[in-house]
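Taking the form predicted on its own, here's one chain by itself in structure tokens.
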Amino acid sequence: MSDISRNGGGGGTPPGRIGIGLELDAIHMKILEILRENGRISVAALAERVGISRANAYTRFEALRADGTIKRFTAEIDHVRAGLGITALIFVTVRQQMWKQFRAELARMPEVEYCAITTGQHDAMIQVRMADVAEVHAMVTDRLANIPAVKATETVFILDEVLRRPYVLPSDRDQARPSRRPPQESQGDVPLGKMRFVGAAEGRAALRKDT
């Protein structure tokens, strides 16, 4: 298949390819972005909007499963109306010594929707989702402070979840980036929110007149 290279004969993975050897292109990216918004559509009205056949959608969709860059499908869920409308994120302090008890324990705790190890203060951040603040607080000070491996703990509730994307891509900067336009020719009045440049020569002339 075109989609697929070959596997170099080294033992490390080429730079710019990953897993089986695939190299994401334009088109591979804008397959992501459309599984993102939509990871139940069809090949056909998936090859449509990326503009290439449905053999070629087909075939670059399989290689993106085969290398790895999409690991399942899954749905999502609103959790509020799920019951879980408390959303706490916990930092943790971990014995340095008793890191294996740690993540075991933690596997064991199925109302943890998220762990990851961390810099700074903290070891490790946890986010749970519960029905309430006492779900919460008994966790933290039942099961977590109980754990020999936890030293400390430190939670902090969320109050809104502005943004939240299932993934994000390469891709997403270049669209962000917005496009230079030529300076405006008008010195004057400048409105609120914007900013004016003003020449080394106009600021001195202004402070010629002040002074």
Second form
Number of protein chains: 2
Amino acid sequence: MSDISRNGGGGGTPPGRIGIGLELDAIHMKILEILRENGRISVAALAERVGISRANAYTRFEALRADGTIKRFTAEIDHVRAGLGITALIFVTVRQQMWKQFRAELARMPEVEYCAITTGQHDAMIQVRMADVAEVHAMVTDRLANIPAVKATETVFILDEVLRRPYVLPSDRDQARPSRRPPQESQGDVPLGKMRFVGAAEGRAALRKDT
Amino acid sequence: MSDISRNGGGGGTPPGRIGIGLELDAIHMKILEILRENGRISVAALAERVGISRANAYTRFEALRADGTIKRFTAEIDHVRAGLGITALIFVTVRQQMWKQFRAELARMPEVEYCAITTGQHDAMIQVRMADVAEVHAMVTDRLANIPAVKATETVFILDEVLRRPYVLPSDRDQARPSRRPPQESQGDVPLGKMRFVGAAEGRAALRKDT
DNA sequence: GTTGAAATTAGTACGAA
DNA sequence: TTCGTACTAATTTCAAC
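And the form predicted together with the DNA, for comparison with the form predicted on its own?
First the chain shown before, then all remaining chains and molecules of the complex.
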């Protein structure tokens, strides 16, 4: 079914506190920060960088792993060098009540790197890596379009990936503030109307693609 | 400028062959496959699983690292447990010739996990992780909307992340074939019209958000 | 490209603060 | 809980084949 954890609606989780599991303190966060930048660092070196004993580092490291806060360690690979120079986003409209089938089909597509269910005019976004544009086309027309659960697709290509951070942590927000741009409380010059938030129902009603 | 490599138009790169750098053979690919699943495996264990000697494994491992094919090792963190339960995608329309400013501002936003330049009706997609929806709202209205380079935004929320694969490799495609669904050469029942490919110019002309 | 042996480092266990 | 130490096992390096 789902490979990774859900992000569902409940937005009330205070940073650092988890529903059920480990209570994360500042040292845990520091460990995560180092580990996402260098997943192969030794626990001894980790202990030194964090400023705790080796034994403590081992305990915390294992706890984070056992708890599931650290899901896995992975190598980030340069897909261009590996032979997959084309990245595309495919926005999919899914026939309601056929989600199970859609997910099952996705599991059989190894070229899919990421898939998320979204609000907005589409229901899902999938990211694929391919050797060339023809392969993307073939994937969309031959494989995706043949899934009954897929009602419509919209494909865009990625021209450049500006940045990818291993994983964002709550502590990152604290670094955002000390930057430029003073507090600016209730400024009148916020260009409202520039932005738009698209809820699930709203978006889907606004843009009926077919049927 | 750019944190990660470009995916630009040149789609003629044969799988396994890289423009300038290492020539990747089947053993290199196998190493990458193992490493993306277990980034902390020892080189000794890696050698055994691949079926080569330790020294060979060390040589290849170092070559892949030096070449940049392996960009880094990282820990995948459960953002919900870490306190960031909300994920959103923000599609941004960028004022032309202000890309440099846009990129510079992005670098100052640690809560942004991913940013890609796309074809289609928007120019860029950014993915953010936040503790709650209010923070997403604040980020879009206070921080993004204040960037002159940002012409318009459209935000959707991620309800569920169905899957994330560490990194897709060319060898993944070979696993896709032996699945169900026989070759089906030139079948007449492909539901054409379901899918849509959106080029940059086309999309932008179709949906002019503002001036 | 492989094997084997030495040096280093990692991981574990335990008592003390 | 956390720290420090000592012990054991594994990994990495370097050599010769």
